[in-house]
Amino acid sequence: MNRDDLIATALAIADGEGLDAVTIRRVAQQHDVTAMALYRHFPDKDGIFDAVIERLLGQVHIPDPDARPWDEQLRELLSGLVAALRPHPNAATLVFSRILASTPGRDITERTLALLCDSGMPVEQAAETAGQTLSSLVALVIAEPGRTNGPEPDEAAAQAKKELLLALPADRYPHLVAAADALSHCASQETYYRRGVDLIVTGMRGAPARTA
């Protein structure tokens, strides 16, 4: 029984059943060992969560600084972060409280702050913007049209949502009815995430640096 396998099991449980289902006992049962055996690897449930988010953030490639404009470099970094989180929407929320608890998370945050400061933001504004950006990226992942609870789209739930929207009175909600399919199904994940990251970065680029 090695630590990497235990982390993979915890992540699989989170993917399929949500974070509440991840416990020391549950992970131990998946490996046919007692809960006490896991305490050699993790102090408690929080320790498992720290390891899970470290695993996810460790997959993010942090590009070296180059001569491109700051926003192009930031777009590449954020796109890598989204790519790591989108297969695991249930675990994605862990980054809110744990991104600075691991070396990969600190490295991502440091690079983000450096690029925002390069844009002319004072460090306080850069820190606020980085936090707001993280929230937006997680929301992008967990709110993907057609996804409810898990890494794969829930076709039945998506179809039910579409039918509910189509049943609305078109004279009162013409735009909701027209957008029923787009609000219920993600026609192209690549387009959805690329546009989401573009909107976030464009918003940063248009925000004036705070001087006081």
Second form
2 protein chains.
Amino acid sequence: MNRDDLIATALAIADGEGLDAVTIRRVAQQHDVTAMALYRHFPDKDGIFDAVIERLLGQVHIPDPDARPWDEQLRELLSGLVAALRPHPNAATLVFSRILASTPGRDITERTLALLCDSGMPVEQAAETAGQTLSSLVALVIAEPGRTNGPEPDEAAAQAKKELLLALPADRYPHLVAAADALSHCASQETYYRRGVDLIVTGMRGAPARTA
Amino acid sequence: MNRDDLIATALAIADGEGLDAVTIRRVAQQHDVTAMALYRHFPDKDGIFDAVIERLLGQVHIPDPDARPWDEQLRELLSGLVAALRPHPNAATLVFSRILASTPGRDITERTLALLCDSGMPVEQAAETAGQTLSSLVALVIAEPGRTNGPEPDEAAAQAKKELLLALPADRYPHLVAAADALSHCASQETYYRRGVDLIVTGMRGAPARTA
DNA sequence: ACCTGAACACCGTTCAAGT
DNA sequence: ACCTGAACACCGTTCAAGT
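Follow the form predicted alone with the form predicted in complex with a further copy of the same chain, if you could.
Shown next: the complete complex, the earlier chain at its head.
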């Protein structure tokens, strides 16, 4: 048993059964050890979550600056973040409060800030926008249509949700009924995330108060 | 003791001490009643959270359609949602999984979908975009700089966070250091949320695949 | 150095019982 | 109809004790 394996176990439980299923006792048990043994590796339960997020963000590749326009470079960086979070939607919630608390998270934020400043934004606005941007990407992952707490896509749950929408009064909710399918499951995750990142990057391109 | 007061109590505890502090036993105790009495009003703990979100979303005013461009009308609707969530950042997390599960949430989504369709988007794309948009607004509230679990802004915590950023190596994190202030607390919440909503609305205006 | 047993103060939830 | 007591199977965390 080592720290890394414990982190992996915590993440695996979160992926498979949701964050609430991650308990110190359960992580410990999976390593044939008592709950108290984990306190040698983490200060408390939150420390486990901190480590999980640090590991997750550590997988994000941060591209070196190049000659392309800032928005292309930013799209690449943000796509990398989304790609790292996508497989772990249950853990994504933990990112909100932890981006600036981990080294990889700071690296991602620093690079995002740099690119926004390249675009001509004053650094204060860039800070605000960077926070909003990174948070919105996390939200994208959390809210992916058809997501459940389970590991593989739960077709039955998605179908149930869809039928609930289809059963709504069509005169009051014409669009919800028409969009029942798209609201209850993702036709293409690639499209969903590409458009999601585009939504944010396009928004930043149009941001006013730019000096350049 | 009635259902509405119980919901208000749960929300107040969440606002003051975070979601984890909301326990059935504690809500009950505040009404001089045992925990089991709450099961007359809610099926389980999640049912309390469902009711909290329903109440929160119920306060959102949904403007009637008018002659203005779709993006202006949408901005008004989304601003209303943000205004309702802002005072309750700790509870905002609960919205992700519950927008389509409550009547007011469905009303908000229906109207958002309608306006996006007005813009010329096919309904499937509108569904995707509406979900991303509403989720991003929730993220805005959750990630508001300087936010803590407490009710009033915790100046000490914000200051500590700021100094942590200022202590970073300036050669590796020049922008984080320069933006330490803006990253650790909100200079103007009005500006933060106006720009946040603008980011999203501008992103939607620029979305391709539009037929109109 | 690393782990454990026992204990403490909590949880959500069930169910038979009270008035 | 509405509430309770007692119980069950869990939690996170502390601390003295083991090897």
